[in-house]
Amino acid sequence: MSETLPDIEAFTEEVRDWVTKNKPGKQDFLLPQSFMEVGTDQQFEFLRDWQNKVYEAGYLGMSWPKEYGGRSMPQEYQDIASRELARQKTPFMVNTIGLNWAGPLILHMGSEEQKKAFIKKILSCEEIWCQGFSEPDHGSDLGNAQLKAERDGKDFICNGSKIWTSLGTYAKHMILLARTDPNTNSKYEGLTFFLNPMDIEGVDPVPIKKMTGEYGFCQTYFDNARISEDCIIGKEGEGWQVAMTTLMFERGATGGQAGGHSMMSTTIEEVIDLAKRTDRDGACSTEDPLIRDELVKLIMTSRAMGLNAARARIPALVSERPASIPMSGKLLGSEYAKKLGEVATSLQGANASYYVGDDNAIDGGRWPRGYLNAFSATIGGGTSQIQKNIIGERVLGLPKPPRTN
């Protein structure tokens, strides 16, 4: 006999009440703005405890199967919980890569053993996941990955490095794309996808200091690291297809994520409030026609993105190109966040040179820090330039640009 689902309105009130009573207050240390900025043990422990609290309350992984730690409820209920967590500006879910990329992939393609081993610990934040895709010498050319994984019996010996490994020093596992066969006709062949343990000998994540002064990224070195063939997801040599499935989850083009939110988003309303508290040429910034024009453009973009999200759920309104909205979401959202940060920083004039830690910084230096951090989202998961190519080719059906020597 199936469990009776709660009434939608009653459930919404339940979530709102729980979040109101349980959301953390202001901390006496600087909180990261996304999972890509977690650089201290204090930040990490705080965020891990918060994610676990949300999960134990039943508001994370609600649509994931109950036998693996979820609640087997319709996605609608998770969407309500996620929206409320974001609306009340609660801390983000630190295990973002596990919740949104690795977890959905394992549920979609993993073995029964992998699902039982990993899914619940992803939700509870007991085990953190990181990503091993980008390499120092190959940028956005994921298909040219060169980290070698040479078979040795039932193991693979890995050598090389991955870069921009968010949460690398805290992760228990890495979704890793490695080259297991260098002698193929195409660079997209001979790649294998591993659920790689991070606590084995020969794996060394080294933190990278960013232009914000924070840490969060790593370069992860593999020096004769031995990985079992049991860590493969999919088939040996077919890692490119697995990686493409993972990126569809990462970019939000395919559903199945666990819920919650992955960053502290800035809203246009907050930027308008900042404009009201800053001056331009001796008058309030909102009196300047050029600034008003910029703000109106941002309001229009915000409204259009919200309406697009609603339209995507109505098949009749997207029948011509059903993938257009999901596949453009990452590009539009990341570029919009960067533009918000740019406008907010410019509103401060010379005061924008004050940064986090400066007594004279407006709002504690939040705005220039957020602007600098916003660039990471336009790079991770495929740069904005790559996203435009994907939309052009896969949504609009445009030909690939000619190769140049």
Contents of the next structure:
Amino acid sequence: MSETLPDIEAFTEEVRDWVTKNKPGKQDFLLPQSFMEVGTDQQFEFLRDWQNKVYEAGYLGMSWPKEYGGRSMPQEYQDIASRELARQKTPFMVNTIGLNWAGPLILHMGSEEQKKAFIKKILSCEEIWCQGFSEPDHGSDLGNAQLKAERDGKDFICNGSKIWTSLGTYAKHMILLARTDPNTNSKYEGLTFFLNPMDIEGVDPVPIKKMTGEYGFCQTYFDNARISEDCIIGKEGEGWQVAMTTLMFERGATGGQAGGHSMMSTTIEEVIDLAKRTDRDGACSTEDPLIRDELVKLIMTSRAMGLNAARARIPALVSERPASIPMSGKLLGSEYAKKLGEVATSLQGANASYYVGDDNAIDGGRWPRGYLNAFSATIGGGTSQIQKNIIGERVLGLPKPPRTN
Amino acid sequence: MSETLPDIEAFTEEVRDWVTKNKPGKQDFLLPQSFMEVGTDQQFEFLRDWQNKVYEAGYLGMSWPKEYGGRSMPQEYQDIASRELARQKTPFMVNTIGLNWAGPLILHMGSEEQKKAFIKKILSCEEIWCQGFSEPDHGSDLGNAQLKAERDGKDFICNGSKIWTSLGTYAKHMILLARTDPNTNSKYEGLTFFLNPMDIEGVDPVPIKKMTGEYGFCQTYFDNARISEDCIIGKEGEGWQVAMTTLMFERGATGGQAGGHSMMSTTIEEVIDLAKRTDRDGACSTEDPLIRDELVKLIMTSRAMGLNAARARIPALVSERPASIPMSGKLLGSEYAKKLGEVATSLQGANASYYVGDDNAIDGGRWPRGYLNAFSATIGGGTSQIQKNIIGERVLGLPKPPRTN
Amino acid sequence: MNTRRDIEFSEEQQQLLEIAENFCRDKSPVAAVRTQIEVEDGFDTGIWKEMADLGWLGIAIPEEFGGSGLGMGEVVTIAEPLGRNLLATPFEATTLAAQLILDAGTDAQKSDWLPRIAEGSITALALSEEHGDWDLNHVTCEAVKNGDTLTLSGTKTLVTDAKRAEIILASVKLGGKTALVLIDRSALADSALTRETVIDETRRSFRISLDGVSVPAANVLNAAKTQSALARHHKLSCLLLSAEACGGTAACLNETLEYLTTRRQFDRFIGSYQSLKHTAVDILTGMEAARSFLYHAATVIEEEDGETAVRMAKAQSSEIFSWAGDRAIQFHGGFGFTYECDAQLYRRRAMWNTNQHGDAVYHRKRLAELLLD
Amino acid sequence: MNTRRDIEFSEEQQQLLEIAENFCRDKSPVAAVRTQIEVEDGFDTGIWKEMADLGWLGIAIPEEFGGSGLGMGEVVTIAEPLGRNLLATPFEATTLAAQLILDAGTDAQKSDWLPRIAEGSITALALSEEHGDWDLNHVTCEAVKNGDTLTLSGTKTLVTDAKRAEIILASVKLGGKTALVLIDRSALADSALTRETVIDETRRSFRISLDGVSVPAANVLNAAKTQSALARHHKLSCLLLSAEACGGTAACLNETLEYLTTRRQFDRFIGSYQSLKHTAVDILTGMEAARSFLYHAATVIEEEDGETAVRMAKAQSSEIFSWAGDRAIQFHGGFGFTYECDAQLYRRRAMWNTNQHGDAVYHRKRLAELLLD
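May I ask for the structure of the form predicted together with the partner chain now, the form predicted alone having been displayed?
Once more the chain from above appears, this time first in line as the rest of the complex follows.
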């Protein structure tokens, strides 16, 4: 199939038909909007089955090598499929860390064994992956990871804990950043990156209640957990570089992800629809000049992100700072999503106080919940404040603050 | 008079009458709005005469000691007079540095000779004062002052330059922060504070053109200028502490100023009046909902500052952080003034492009000029950014960034 | 000729504020707040009794009806600390109900009901409906008069503490006009009450079905005074919500500052970063403005300028409380995203607070009418 | 079925952009801009001639009238670098006038005037009046027809480069309707022109009295096409203003970055402070959005979605250019307050730019009508 590529138009139509026929109907439970919000087994199993179905149909990992479970097709085809899945508002791909971080990383620098062992099961959703970067006391400061991994023969004995491990209780593997050498000149040295099995003794993921009142994250405790040196990816002591490579996949500055959308994003169209269903001051909300102005600003933000992506594909129009648009995507998208939730909630007058679980809650309370959940993206993966540092320093060339030690 | 204080009500009425009778009529030149904007001799002479007239009438320096030219009356009387002068939109007191910085400082820690020599002439406007704190390469970083003052017997030989010396060409004296000892552990040591005569050889104030296109500041060059040690205020080497004391008078955290208003502030009422005289989209600007919202926000900001001042007088209502309101005044007031100019300009449609000097310019172009001039306060006397550092650290107790050397 | 001060604050208010601050700090540390979230009633009846014993429910009720005859300026000094310590009690609703009765009640109603309230009878306000409109005259519940009896119908929403209330004051349409009706809680079957799930978990909110409920016709407040009473009610509600928001903002800011001064990242206290420090300053100055508006509104609430003053207080305090809560979550980083972090308590409270009686945009629109037309 | 890309950028555009960027960088370093501010005409006629020789004035004029028959998407690639280097020439007005003639001119007018413009005859647009309204139909100047002659009256304002123009295209009321009239500059006495003092000192703006000016009746553009031509003119003006603003913002940001990376305060480069760094990032992302809107608008300007696209570009670029200029002044500290600092050049340009053809609030209002109704 990689030799005789299908016609783009025909393929687009084929995907559209498949999605139309196969997308799941409305469930009787409120679906999570991203893998960070999976709080019940029911939600998890539903999403796992859906990812598997999409993969089996051939619409996931299309650009990944055939020999590991992909289809070795040009990225363009995956993009068409991913867009269509998003457009028709199908559920997101739940094995997000596997598809977007671990998979690309293993393909990029894993051993042949690792590729064979992991890639296909990431795509089919047979094996869920989670990430173990953040620690309770060092949120955004990954370089300060303190989870100890002490060498003991061919193994490492791990002690400490990781936090914000989404799907921790469902995961078979964790990408783990641990300190194998505590005596280095720089905190960025002495770290090692592991593909860590979750089912070994001494690894214990404990769910954390989110501020939304729901679950979705774990704190994962390591208590003399023994990991084999075979689990290392990259070299011992060079975990920082591996982690940075991994984050590059997330921040969208480079490609390599498996495709399929990873969020059921709220759209501005939904907020406008909501506005049309609510009143302000005795008239439809969309007649209120201040609300109108707010909605137009949001439409513009939304369009700007789409148009940025379109412009980023034209080298002559991004020549001054090619990294600017890709590196700003996470900042803009996450802040926009939060704003969307906030404005949507504010449209509801006194009824904005209803929350998930109340029969009177507009749209089941998804708006205030969406606003609160949106913080996961303005905080996780580097807070918006840290994103601005990164953009300021790497894109604009502004100096870092002086080192203090 | 300090023994038999006049009745408050009678005094209020007396001031009101005097101001009504004596306030200058409209001039045929556009008056500056503060001492930082005096660009022509005509403006200067007019303002000097007005300050002198107010002083001679007894409405300036009322709380300063009688023996040096004041009236030794309670501050309340001065406040009434100052308010009335502002309320009737009389011109500001041009000897601002003398009245608000140098005067209070000399009264606070000057020698008897200094008090006798300077205070009365500050009030009468016989002698203008300017300030010599900032230097071209160390804008906000006063502690880094590099103007050299090398001891030579009982004199100091000064070399270097100071910048933003308003009224530099008119001033008889400068409050000067200079480095008398370059070899200290901390940059805050080795500074000395002088009451420096401007008419000595080697001191040369050169006017700087402002971005408004007008004049109002000088760069003052020191070329082997010889100052006597008698000009020191405080102790040699302790200039930093003296400067900080001086700035306290400016930032309004403590009192002691001579009174009389120092700015002809633009008011929100004037902007509303302007809005009523302009159209937007075929109707009066005040009918436009977005403009209305903007104007209400400005009214609220304006009222909040007034009400903050009222609340600050009630200890029980500011007990948690007594310094908060006084220390925020400069930040809020200066940003508000800039916003006022910006909004006012935006009300004028295409005509907002006219500038001072054009017959078609609305109100003589005062609005765009006012916006530009407003930066003098968001930048001068510690930028808004530095104000926020100070408030964050001193009022909220937030940590400073770590020292780098 | 003496210029009237914009904010007045009496010796009495000062004492009350101090007492209330200490009371709330003692009775409602955040651990206690979290305990009450798990408890069915949502508040501690022991504390309620103490509040009644302190005379707080009768502060603004005239002495002849068992109160202490002070004003809303004194009530504010209680409401602010309550908000600061997230102490959710029926204090505000009970106080506001008393004012409605005072404003529009007949002599008999005042004599009958006000002393009960002053003594601590919990009173619930049933003024909202499913449409969620802030207009107090947007009422669809109905009352039909039949001799000496009124038969009610329709559903009221967002009635806080209805379950524990002894008295419910509801708005209904009677002959096409908005009327206020006093309902003895015992006239309602338990099944008429449905607990609502609301964003602020410290609140106990109920939906009430009035279908088939009968009350004596004598329980209707004076029709001629109802409109002015409702207008004043809107102002007073905004005043107390502003007080609550000011208190909440102060606590939220302090909670955030505590974190900023103890948490380190990249070898520095995070509060030393300007992006956090400067935002904290913005919240501080916004809060100072809100509090100045609040105490100004408390000073002039019964005067001509009261409406302008209180709308400014509500607009400013709603906005700054929401922002303070939002930034509290963000600045706590990952921890801020957990239920365990107190930031969410303030943010959720701010949502509730903002959504009552009009948000900032709404009040600025009304202010434009007052100030520009 | 192929999805149309939201932004298209041809080989031709790419080349033009490169040429224009190099041209403007060479011809208009900031020192040259400051020189031109002091010069009476405000622009270098040598540069103008070179622009004409490069064919830039005829880019969007069909080949039959001496142009190269490209479109406004190509004009944008010139306008952006012109804005970036603050190169104030009659390029935009001349180009826009040509489009008006193309849209509403008679065949004879097109043949007579367009080749002159394509060759570099400076053309001025006299569409504004003293009221300052952005509505192009708000016209009080009048034309009275008398046989083959029109007699004009009234005053037009903010006519850039009128003094050096060879052709002036003015709007007047003729029989109660807005009409466009071509005026040979020689028909105007020098005394009819008064130079205006405007905020952007790189501009030469004039007030023109039309009183007593006579032109041949044949100089009136086709009445039936005037309204649609004016509507398109508004879109094209916004497009070029957006291009200018995008270029200006980029230069302004770079100028600021230069300072932030070289200026030290408190022993640190000031660009290492988050309050400055984060704001620079906000300007960057706002500018990227503006530029994406711009090239999207350039792509679809002649299509149905063109109005929406160009209003977004204008709203976003006006706002970000103004903000970038404001922050440039502030972040330069005391130096920013001097005439010598280039920050003011950008800020003043941004004021001019914003105030032409509607500011951000105005365009968002129109966008709400397009998108929400």
